[in-house]
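Okay, so here's just one chain, in structure tokens, the form predicted alone.
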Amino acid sequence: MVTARTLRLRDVRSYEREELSLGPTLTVIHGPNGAGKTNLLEALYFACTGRSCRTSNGREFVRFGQSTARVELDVEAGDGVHELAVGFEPGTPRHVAADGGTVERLADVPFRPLACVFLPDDLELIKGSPGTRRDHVDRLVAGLWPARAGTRAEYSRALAQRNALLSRIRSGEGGRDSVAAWDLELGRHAIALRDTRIEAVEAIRGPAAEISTDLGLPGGLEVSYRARSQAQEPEEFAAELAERLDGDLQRGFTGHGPHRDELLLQRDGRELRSYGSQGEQRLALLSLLLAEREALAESRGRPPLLLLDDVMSELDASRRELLVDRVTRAGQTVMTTTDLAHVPLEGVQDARTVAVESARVVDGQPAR
């Protein structure tokens, strides 16, 4: 079991220098909308994964007016209290230290805690295009399977290398014959993602649907992955490509294989992104990423951390309840609210309420 005990930021978003003090079950961050609490969940996260869950300009994470963001957080483990540390500066490579010495990757920390988050915008996993859903997946199975986490790469590049092919050939630079090997190339590495993939959401697939179900989400998730191909050896998937080779040639582009594949997530058999509502869609995910959340803790041997940026506000009285029962059974849950009341607390163990005014933690306590 890896625990996050206590997080220091120093010029992260809106705050100059804080200290969070986390219960080792529950801690529910609380306080006015702009008070600073997802920043709180961000600087979490950016410590155990050396990344924004929120943005992809590192400029955006350092405080206005500052140069660098650094953050820290002790964390115990089976052997004892351990430190991690992430200093960032926009532009150069992040800062990872560990008990004080430098590492290349936070991800071969054998104390990081592991990290899933939900946000208000992650609903763009389903409301939004094929390829978010497609990212998603492969970051569950480099979650899931860290050795496997280049496999996705592998086929990118092969990919790009077909695609220029193509786009020569086109420009009469070359012959429709030079194909043949570069298909063979693509499909040992397609067949690869495609298979690591679908395993990766048969490990999600059964949890997702019980815990809908928990959760009150009528009809359940069902989470399953459409594949294009059915290639079972680099060969039969070559074959397919030879059939279509006319159409990418007139395309300039491959449109064949696992980067056009979809993960579906439905409701009653329709698809959650279409006929689902905004509540539903919110208890989809949490399902999923709770079931990935399980997932991880089977493969990995230890639940995630889990974040959760309010998560209550579209829940009625029973599903928070629920919601509750349900993170609280394993592992450690951060989440923010507006509304302490919304939490329901009574009979969870060792939680802890954090109180947050104009980016201060202006009180912490464990919950009563």
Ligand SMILES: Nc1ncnc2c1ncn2[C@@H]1O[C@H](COP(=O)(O)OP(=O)(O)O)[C@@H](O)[C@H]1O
The other form holds:
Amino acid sequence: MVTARTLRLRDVRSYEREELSLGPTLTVIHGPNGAGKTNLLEALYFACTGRSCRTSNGREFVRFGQSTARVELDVEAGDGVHELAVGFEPGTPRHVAADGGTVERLADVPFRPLACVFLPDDLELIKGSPGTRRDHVDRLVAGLWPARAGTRAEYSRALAQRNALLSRIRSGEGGRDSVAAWDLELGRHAIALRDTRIEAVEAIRGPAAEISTDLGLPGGLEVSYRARSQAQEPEEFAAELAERLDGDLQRGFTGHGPHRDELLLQRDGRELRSYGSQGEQRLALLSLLLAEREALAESRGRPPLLLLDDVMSELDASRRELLVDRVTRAGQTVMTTTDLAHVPLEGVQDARTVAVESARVVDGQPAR
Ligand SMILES: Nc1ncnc2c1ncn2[C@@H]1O[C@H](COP(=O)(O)OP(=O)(O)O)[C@@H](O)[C@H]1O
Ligand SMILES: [Mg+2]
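For comparison with the form predicted alone, would you give the structure of this protein in the form predicted in complex with the named molecule?
Complete assembly follows, chain above in first position.
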């Protein structure tokens, strides 16, 4: 079990210098629009993962007019309190330190909290291209089973080599028969990648259906994996590739394999990306995230820190209670809201509320 205790920020977004204490179960950050609530969630995510959950342009994370941002997180683990620090200057590699010593990879820090974040406006995962969802499944795989984190990269490497070979054949530099040896190799990685993705999807399918139904998505969220190939052996996959070689040579790249598979997010048998309302898409995204958190908690033995941005305004009163009940069953949650009255805190042990105004934490106290 790891618990995030205190977050310190320097020149992060709208914050110059600030400190935020977190409760062990639920912390509610409340304040008016623009106060800096989401910025705090983003900073927490940054401390846990070394990247922003809001932007791929790191410059935005650094306070206007400053050159570097820094976040520090005190974490309580079984063996005492540790400090994680991430310093960031756009254009240079970020600097990560654990208990004051530089570390290469945040993922290797044993007391790093895992993190799951829900940003209601970021529906890219639901609405975006299949590639976005594949990337997401591959990140889930890496989270569930860190030892398999390289499966995707291994497949991509083999695929790139085959594609390079296709180009050479097209330009007359190589013969068609040289492909066969690559196809077996690619088949091995393709099957490994597909099967591990299917396993990850299986781990979240049940919880996603249950949670989404609880939260009021009619019919529930159906998560499934659509694989192009059903091959069980590399030879079988290689044969499928061989059949398609003419087409691949015409196009100049490989058109068959898990790089074309799909993570389907459906309701009532229809894809949410095309048929879901904005509200349904948000509920689906939230349910998916909560399901992933449960799966991660099970496989890693500790629930990820859950960061929920402005989720309560979407839900009616009974569902707010359901959500609070579910997220406080295990692990630590930080949520933001403009209206504290939207968060049913009765019965939540050790809840904490934090008031934020104009990029200042003005008041942090245990809720009654
Ligand atoms: N890099 C930055 N430097 C300074 N201020 C920023 C930066 N990025 C965003 N802001 C400011 O942060 C505020 C929004 O904070 P945010 O956490 O999104 O508010 P909310 O409480 O509504 O979630 C805005 O006033 C915005 O101008
Ligand atoms: Mg916000």
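Positions refer to the first chain, counted from 1. Since the structure is predicted, the reported quantities are computational estimates derived from the model, not experimental observations.
Domain assignment between these two forms: Arg134 and Arg94 are placed in opposite rigid parts, by better superposition fit of each C-alpha.
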